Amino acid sequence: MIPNRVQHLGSHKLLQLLLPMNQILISDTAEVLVARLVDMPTLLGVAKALVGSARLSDVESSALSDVTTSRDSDLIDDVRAAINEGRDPLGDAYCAINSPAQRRDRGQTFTPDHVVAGMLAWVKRQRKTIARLVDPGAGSGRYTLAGLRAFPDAKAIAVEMDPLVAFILRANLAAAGFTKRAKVVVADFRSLTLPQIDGVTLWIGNPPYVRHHGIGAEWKDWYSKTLKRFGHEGSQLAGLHLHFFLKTLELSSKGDLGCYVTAAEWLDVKYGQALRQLLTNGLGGRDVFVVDPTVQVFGDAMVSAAITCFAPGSARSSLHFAEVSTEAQLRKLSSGNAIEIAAAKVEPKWSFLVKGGRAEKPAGFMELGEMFRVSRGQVTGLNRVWVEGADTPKLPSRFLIPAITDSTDITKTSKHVINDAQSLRRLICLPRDLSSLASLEKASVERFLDWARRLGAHETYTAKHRNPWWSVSTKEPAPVVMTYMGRRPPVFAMNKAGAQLINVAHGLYPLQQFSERQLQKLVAWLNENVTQEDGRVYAGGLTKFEPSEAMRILVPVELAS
């Protein structure tokens, strides 16, 4: 069956508003062409008849079940010939007919042109004849069809999970002529098994971006076991392009070469850790480019870029580490500083190696992370529950608890001072055993319990990892809190009302004894100082500080003494 996104929407009109919302690039020419589309029966209509009668796999012959061939023989010519060009005409319309919001859960956020031109320059630059290319998470085939123009002589096999996306897949070889050249894989690249070749295998893509909220127990289990075989640990708070390069381990053999382009995050961060080992050990790291976010390279995805080159196997004493600031450096991608294999090793924030090493620390500042501990407010699960609004059932006073539950809860305070409990929402903080509580408090609270299942509460990855999933704990407030995310620096703020604080800000808790007048202090310098290069910048000027990005920020040893 075909889903039921976008019926009929063909017009340039309708266009011109959803490909600006999905940031797609294409040319006036290109723009007509998938204007004429956009519309679901008709994008799948024309890949139908550029697959012509081709085998296709059961769950793609299900989904494509009341998909009526298309005859308009002048669309499917302009088609075929845009896809000859180079072009993604139906992966184009896919994206427009899809939006960001709906593509985000299954991680589909297809390549642009120039990155998947400057990932196959360095490819070409190795000097090796590829033999077989494999493209996880393949999408519409845009590294596939590239890869093989750029190799002759190479066959491809492209795995994608998605039936309709797999589909269109097909339907970009068929035009383009590859066929038999490669074959298409419906189903999880983790599942994957291949035959050992001779000659080199070349692993390239953008394995899609999956949170770990979305990834099931069973492929957790998986990640944590082929890492220990591997003689590495790992974090179950991984996403899913991390399983992804553990899986072309797995799969790769000594010689083969691989280019995936992914969030930036795995750099600096926990989860990450695992594949900075890999890198190190194993996978064989080659060069890491990290896309500056001015340089878009994931036009729908408010993420920073990452390409990593790797040779499995391959023995290296250093790692190279450059820094993109442009798109015609994009293109080329060409090396950057060399690292030493063991300082790398022992670098928890590879993005410091970006820039050639930790910088010294100027005479006279010091950390905050030497005054403060840093940490994330209280994850809730679902905040439209847990934070007390208008359709909140009536529970006992005693169980609602002020809290700061935005960041504008910060930003507009008086004096960068949160005064007054009063003017902040209530926090739900229930105790963790209910069969002590008084017959009405009980009965209020059995109320407010079924309305929360009624909104799936229960079902969250927090709750289900809470026990019982009803009792949001609380922290001893934090006497100091800042906003983490925004297109501005952060703020911070003296919390004097002692108000918990939910994981829209962070917590600042002192490892000495500070007065007032010296938090009132650090309080403004803070405010002042702090840029928002201090943190890390995503595309398209979001700002994002971690608890261990905001414990690096240097402050003057004064403001401690």
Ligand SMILES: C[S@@+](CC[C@H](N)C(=O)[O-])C[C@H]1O[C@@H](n2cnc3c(N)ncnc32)[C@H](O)[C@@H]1O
Given for the second form:
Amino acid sequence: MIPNRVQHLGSHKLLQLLLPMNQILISDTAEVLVARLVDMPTLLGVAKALVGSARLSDVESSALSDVTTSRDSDLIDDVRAAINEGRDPLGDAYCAINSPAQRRDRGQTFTPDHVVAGMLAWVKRQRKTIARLVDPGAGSGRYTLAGLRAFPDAKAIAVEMDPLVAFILRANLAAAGFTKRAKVVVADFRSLTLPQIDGVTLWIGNPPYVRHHGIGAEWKDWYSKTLKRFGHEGSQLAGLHLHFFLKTLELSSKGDLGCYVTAAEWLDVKYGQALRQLLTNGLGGRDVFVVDPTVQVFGDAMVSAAITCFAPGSARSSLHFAEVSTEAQLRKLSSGNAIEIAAAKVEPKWSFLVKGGRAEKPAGFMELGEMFRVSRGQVTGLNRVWVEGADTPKLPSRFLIPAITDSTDITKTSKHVINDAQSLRRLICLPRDLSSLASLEKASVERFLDWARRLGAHETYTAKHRNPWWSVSTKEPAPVVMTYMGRRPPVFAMNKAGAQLINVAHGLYPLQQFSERQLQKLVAWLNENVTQEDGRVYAGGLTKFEPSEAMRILVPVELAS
Ligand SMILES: C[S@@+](CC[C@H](N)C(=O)[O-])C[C@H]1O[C@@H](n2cnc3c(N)ncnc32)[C@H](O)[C@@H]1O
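Switch from the form predicted alone, shown above, to the form predicted in complex with this ligand and output its structure.
Let's see the whole complex now, leading with the same chain.
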């Protein structure tokens, strides 16, 4: 809660405020200014005062119909001054008022200044005259404003789908005196049409991170068809940021430049293959910078970032990869190792290229993936429904299957063996066809399904892609299971109970015959030798092992024989 009195403060050039309730000292003028934009009506009222009588899109006009123009001239002046110092108090306040959860479905995280500066430094080094810059998913306009300052002869097109955010962007442009140099398009970037121009267009920004679950079937269809036109196959699992890259390719001309920051996962995952292909083919990849998660890029989201720089239509023989581990490096974005395009085309995991190529396997070791297939546990869609709990309506016991439903089922075992199925919780596995059930059983299953529906279990993404929606099926039990996320190395255990597994852990399925004794030795070795560094380490020491990373763990060959 922002205390009431903060709303009524006047001019703050260097203000120190002692809040008696909780003794917090706010000494930073930027934070105080953001705190004065206490709620959306205040924020939008100030934005309205800054925008004045400019023509708005219909969606903005209707979204703003109830907003009163602010008359707090101190606040308006302070906000205008901050914008002209290169800050973004309106964007910061928008993020403070709307929680990350509220902004997530539209992929709204605004980019910190050092990232924008680094990306523009890369563009400057290309020594091109930028005639137009396009900022797709422009948010409050951080790239647009910084770009217009960096390239005084350029015009900008800022595309933002959310009308309120677009209006904040308009206010920023107005306060900075850029209204005539920039056009705000309030629309989905994928539906944008643009006139061709003679000069260079710079495509720059932070495309929204929305996972495929949040993307409608029509846009998925658009994505596959458009990719096909460029000669590539696409995955339905691609996130919105990949759609933005593709749209950029569709709109760009030879000689343009591009620089986008996104989450780094596309470097390695299957759906990222389309982007990897585009960069080695048509989109003209130049540099990929992978930013360590300890360097803040996405504000509230702790993920590794990739800054991808490209020159559409250019054909170079190599692509450069660099790791960025400090803010100072990020502000510079100096190119890294050159990798032949031909080598990048055949490498399915580009994170190896960031490290300069795949390491030689040491003698006497093999990859765990040569002994086992490692798979995620089953996704139920809603564990609160599909894992039996105290309030689950009673069901026939044959539909209740012992399962590993919590990583502690693995970490708390004695001697790394899950022996006792009875101590585990139950996964609810109903038959697909309920018509053949005896009437008593059928009645209890239907009671359960009514309850599940009330909790929305039939409407989850997973349930909608399951036929019928209630058929959480049993799988072949994995003989070995492993935890994959934590502030410690993963824990491996033998699954002697033959328990089912949900996606709290991974299952290891042997690709060759192993005796029980061999499996025991292997599990003991893995528990003693695998370190956090074998996985992907995130800020705060959190480590994650995707199945592909687990399969790359090096294991002594003798354990397989
Ligand atoms: C990751 S934010 C980046 C904002 C801004 N460029 C920055 O870096 O600070 C992405 C923005 O894209 C907007 N957005 C989401 N889907 C969009 C779409 N399909 N077309 C245009 N904008 C979209 C969101 O509302 C959000 O403001």
